[in-house]
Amino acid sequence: MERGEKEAQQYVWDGAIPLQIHLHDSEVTTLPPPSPALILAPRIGYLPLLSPQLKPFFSEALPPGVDTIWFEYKGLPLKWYIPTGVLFDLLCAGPERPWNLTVHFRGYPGNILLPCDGEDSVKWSYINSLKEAAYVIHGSSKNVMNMSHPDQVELWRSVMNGNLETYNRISSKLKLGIIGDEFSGKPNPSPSKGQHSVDETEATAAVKASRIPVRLYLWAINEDFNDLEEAPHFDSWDQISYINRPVEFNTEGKYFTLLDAVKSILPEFYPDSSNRTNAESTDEQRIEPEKERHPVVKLLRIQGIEPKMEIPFSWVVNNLMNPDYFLHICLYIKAPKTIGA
């Protein structure tokens, strides 16, 4: 790994977000009320693993009963599965800092979150992501299933703990590297037919192609903004589109781009981009992002990072990466009246 990808994911690992985490009034059982909480959050952590320090704060306020730890913004219960980093960078378009939040132990929102043990349902919620990673990647998981139990837990740990070292070590035996290159790729629409044996896929995937995980946070809003800050506020998950669409393209030939992408994960929004060179899509980009018959991207966040659409794939691919092996991404994107009028 070159330097400048070393200092990147560094910077990736090292991200936190400062929160201010609320007890709902409703579980206040003290005059005065506590003081909120004030935690430096992980970005590539979740929110159910600040409960060794949340509870101890908060404990002495908690009615009776059985604490089940759960999170809520602006009246919106947040999905524990999901990265604390992409959860801030999805609902909040203009960051705010601290990140205001409200913590429950009591009234779980079972209609709207998956259940939630703590600790064991966040480690199996990221292996089932490895494991995920790996089916796209080389079309199996058997290096993830066949992981030492010491290996798993090492691995776990370093994820929990912010070891980018022991994570680095951990994780090369999972053969998981996907990009070479980091300048080059070009689409490649159709998979692979060819029947090849699992291993012999896994050695030359980086040759042949490379498919990326990618999970895509998509908001398709119909108000225009200028200002981060004006964003229209969603205070239902149903308003947003959780895609995984892998991004599948060979490591020579055109310049692919996070713009290219894009395109690739939402054909939808883009039906006649497979028909363009890049140098096309980026003219189109400059000249025509006005017209109401072509969707315009308001903002695009990954890691905290609003990326120029014309970046190569693989670098942002390389260097801003989950642990998880996905690329997360969020997306506002005014959707035109008619897409693919």
The other form holds:
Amino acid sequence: MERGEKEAQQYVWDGAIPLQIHLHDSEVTTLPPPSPALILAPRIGYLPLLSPQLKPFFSEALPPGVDTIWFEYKGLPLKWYIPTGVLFDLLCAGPERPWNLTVHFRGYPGNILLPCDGEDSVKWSYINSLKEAAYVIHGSSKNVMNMSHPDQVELWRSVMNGNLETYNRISSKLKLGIIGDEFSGKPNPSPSKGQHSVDETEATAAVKASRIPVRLYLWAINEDFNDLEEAPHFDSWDQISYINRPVEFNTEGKYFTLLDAVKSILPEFYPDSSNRTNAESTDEQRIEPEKERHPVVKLLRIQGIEPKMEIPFSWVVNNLMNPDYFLHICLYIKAPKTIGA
Amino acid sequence: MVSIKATCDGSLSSINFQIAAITFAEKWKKFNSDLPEWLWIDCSNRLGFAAHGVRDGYLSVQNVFFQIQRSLKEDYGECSSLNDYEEPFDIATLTTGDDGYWYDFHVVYSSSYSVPVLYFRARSSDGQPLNKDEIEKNLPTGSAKVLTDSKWTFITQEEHPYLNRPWYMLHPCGTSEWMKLILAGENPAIENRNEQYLISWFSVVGQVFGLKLPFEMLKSVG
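May I ask for the structure of the form predicted together with its partner chain now, the form predicted on its own having been displayed?
Then the entire complex follows, led off by the chain already shown.
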């Protein structure tokens, strides 16, 4: 891997969200109530993994009984199987620092959230996602399923502890290198519209079509807003659409951007966008708001970054994906006023 | 484009799934009028907006009643004298009763695994949802055990991709493998390839719950 790429990956793994966590009023039995816990949560981690750190802050205040931790943001129970950074990027448009969350240890909303019995549940969810990613990439989850038990344990630990070196060492055995193995180390071909040198074509001839695991969390906006801090907050997960669709990445010398990738998995908004050339699509996306004949991307966040849509998709995947080999994208999109006839 | 080749690797494309699903529902109704109907639930507009020509959705059958024959269970228990076709679970009917469970089944397409996935939930007659142990305990012993023992599938809880709530599902990671076996030796060029896929698929997963396809339906795809 190129040195530049190692740094980018480390940067992502070092990313963390400052949280200010309050115990829910209904669960406070002491006076004065416990102060909120201030904690730094890794972006690539999961909220229930913070439980050991949080319990000491609140255990004295809790009523007797069995503790099952869950978190909520302004009344919305948080899905623990979504990485912390993704939750923050999605739900906190005008980013709040610290992010104020409420923690519960009772009254688990089992009708909304999948059950979570602590670290094991999170580990299982992670491995399951990894298997799914492997299947998307290779058409088989065998390499993940055949991981030795010690390897699996070490891999999971490396994710929990944010240990990138160990993670790379073990995950490389899975051979899930997606795209960009061919691109990295080579200078990026200049995106001249429709012109490809013979060299480029030959270089990329070896690259066949790939499927890239992507999870898109989409909010389709009706009301417009200019300032992200004015973005309304979510009462319910029904307002957010979860799009779990792989991107079909067909290189063939074409310059495939992040925008191309997003369009290709949202035929609802971009009906003609599979295998479209880049040139036309980028021009159209520099939209004059008055036109409103096309969907408008109001916000696209990956790992807390709002990347330029023209960046090569391969770079985005290789550097910004999560340890589960999925690229998690948060997207606010405004539908065009008139639906195409 | 009809991807005939795709079905030879045990997978099914999203478009072909939609086509097959609607035909499946129609045939089920035609040959199986005693049982609750499968409905195609159209979700094309769930993003609040849908460009023309885009279709999204899943198959749903609600309120399938399984009556438990308790005495049979007591007599035979788990011992091997219980034949495969003497299942403790009676076939689903529209009759009501206290001694049974109500199931909802959804067939949802997975883009990751390129196969259909069976989602389900169960509740007792008083409306109480069943948990995984209770569900597994009440499956027909013969076929369900074979299926899960062979590691082709297992029951797991996952969020329903459209309804945003925890449901149970039969994990799809092994589906393309066993579908490849089932479809091997079938003529890949026949017209109703997609239909055949879905009907074959259902004839396997339905066994986990004792749901059988009517013979005419199986015959209709050759």
